[in-house]
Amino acid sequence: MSQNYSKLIKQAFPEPVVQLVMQAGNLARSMSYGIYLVGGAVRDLLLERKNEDIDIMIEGDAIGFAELLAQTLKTGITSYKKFGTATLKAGSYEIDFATCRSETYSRPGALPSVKPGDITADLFRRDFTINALALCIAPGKFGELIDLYNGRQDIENKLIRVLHSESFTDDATRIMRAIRYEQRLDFEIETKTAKLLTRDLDMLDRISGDRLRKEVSLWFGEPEPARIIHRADQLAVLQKLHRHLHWNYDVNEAFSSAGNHAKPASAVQLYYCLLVYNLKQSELDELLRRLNIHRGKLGDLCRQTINLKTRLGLMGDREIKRADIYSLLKDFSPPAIRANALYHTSRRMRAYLDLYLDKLRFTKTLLNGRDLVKMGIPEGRLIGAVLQDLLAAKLNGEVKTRLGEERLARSIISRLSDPGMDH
């Protein structure tokens, strides 16, 4: 007899997304649906693991049911038609409702024919075992779970595990995620499947470019990336993003540190500022092209570490005031200044490099534009080249209050005006 999970559906979400859930439950069984909670939140449910997004699968028209759900429930709804898919929320949950479906492949690579269908044609086509499992919440039956594919013993065993001999042939990108959730969940990626892997590697080949940096960026949304690319490294899986990616003590202290450095927000910028950091120019190009990124400003981002790589390179290790600091990096964006902070070798440039992130970019002249006007300076090219030498002597500490910046003004528009300049 098969366990039910009803107390735990109950203890691991809060009251509102419990009753959503079982008010979803009872009107399924009104129009004669299956309802199932499935896949991730499955999974984390049964591993003690919170998960605010919730997948729920229907035996039936998934947006027509939300929709008399919102209804019932007197809240909003978000329904994209093109996927067949709707989202409710409750608190900070997101229950999303999608119909149960079937999948086939015309071709390795290909992005899969849909067609509706019933829980086990839906569960057949997730990617490993783990991810297969579904817990029925409809009235008699809640908490009844589904195990088709013995996935509930693989998350005993900490063990990712294919449905199928041709899963990774049929989307390799599955490659990819049986990496992140590897490393997500402390598992491991089970023997066979090892080796179907290693065998299906080349079809990462057959993969568009868009959807490699999809996988890419949810590499780098985890919560240890540096986890992730060394394990891609260890299964030439980095490789076949570009030949000349790997993994050594350098990209992993990189990678290490990062965390402690990025806000969520711009996190996936900067690690793949330190992914591309070691290529050369060329290599770089290849990769970017790769994954879809040489136009935009992820792709431009990349481009700006390494050019400032090479910046940083021609300068060596010599000391340089705070203004020139400023006037070096100011054109960079803040995550590829920060992959250069994390990589550089020199402990002084490091240094000058994060007192940029952390205090000089922020640096204000007290006095603007319209306070030089004010002074009697006409308006035109002397204006910026006043405000240009005044953030510099700021930046050098040679003004620190407004009198100053004033004193010092008058002093510069005494050396820079010229009776031939068109003012």
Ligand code: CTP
The other form holds:
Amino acid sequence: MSQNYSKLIKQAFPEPVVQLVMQAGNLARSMSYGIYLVGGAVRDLLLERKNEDIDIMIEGDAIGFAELLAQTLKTGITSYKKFGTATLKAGSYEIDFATCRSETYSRPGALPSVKPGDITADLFRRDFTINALALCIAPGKFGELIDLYNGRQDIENKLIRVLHSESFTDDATRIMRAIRYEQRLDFEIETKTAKLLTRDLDMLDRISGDRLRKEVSLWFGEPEPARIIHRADQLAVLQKLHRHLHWNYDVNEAFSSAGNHAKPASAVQLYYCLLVYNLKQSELDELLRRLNIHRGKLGDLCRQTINLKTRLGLMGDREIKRADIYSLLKDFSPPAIRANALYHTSRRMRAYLDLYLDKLRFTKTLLNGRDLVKMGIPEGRLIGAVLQDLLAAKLNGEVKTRLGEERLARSIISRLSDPGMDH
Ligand code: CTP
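Starting from the form predicted alone above, please write out the structure of the form predicted in complex with this ligand.
Now the full complex is given, and it begins with the chain already shown.
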């Protein structure tokens, strides 16, 4: 039974977005172009999930079309000539326009060769049935669903299904996408698709490091990466990233708690640190090379995670003064420390790491260098040494007030400048 979704479109999006979509439909008709909402926007519309990224496919020149639409609406536009796409904004919504195209793959793992096509060809190039739905937005046909692969039924049955048996061979990143959608939507990878996924696991070896890393980062941008890591382990996808990556109870605990500790902006970094924590140094280097992150900040954070794990391993489970906790950790970045805090088996060490992250790292002395100069200390290295001693005393709770710091500063200076002292 064909169903019209015009009402759903009008309910799902805010009024300015609905207006934009309808105006786009009118303009397309006047140019004799077919025009469709596609992909995630349609999937999420049917699922009644909010999605602020709207993809519109045009059977015609998308950039030229979007520029004309922007002129008509007197709104700004960003065009990406290289990709043949253009983006308009309506509040927090981003509406992307692209030309319908067909894609062919010269060899597994290669990027596809692309040529313009109609909506049927465009839907055929897509990853899963739930993402291969289109809604016509031209007047007269507004809200008509194009469902060539039973995507609507798969949405109802909560299934992730590829369109054809060579889908993962064409593009093995879809293996990682399948897991992401399955866990995000609480769907299940359909039986035959799961078999194809297993058959084609080795195709992941042909995917470039940059593309693999992009998919891993998308995993870590999901609300529950713990579930994704578990599933990726079950399907042996995790081991395609590195043979020594595994899910276990501790990994699950660390990943599940991470969300409480990281702001969304730094969560992805923390999940990378958690991912690598159980690797040895040499294994980490292999993984970083595979994901092409051996240089740059992310690689550095991963290396810090393992370095700190090694340092803490040598220290055992003993009592440490706050100033010593500070100097142990001050050169490590918060995600690397947090990863160690989430995994460490000693309750005392975990508490030390938390204490540093929550409190000690923000501790500052009341006196600064300029105050010390005013007290008569010559500018230079001595100031740094005194400030360091003052901070240690403050961390250990030995001074609390400005007066206390001044007294301590004087006594440190007299000690440091006492010729009898060995410095
Ligand atoms: N797509 C695909 N194969 C890929 C990547 C993308 O077929 N390897 C298609 C899918 O139809 C997908 C669309 O391109 O729906 C847009 O891709 P993307 O923006 O990554 O996904 P969304 O569907 O928008 O989903 P979300 O952003 O929610 O992950």
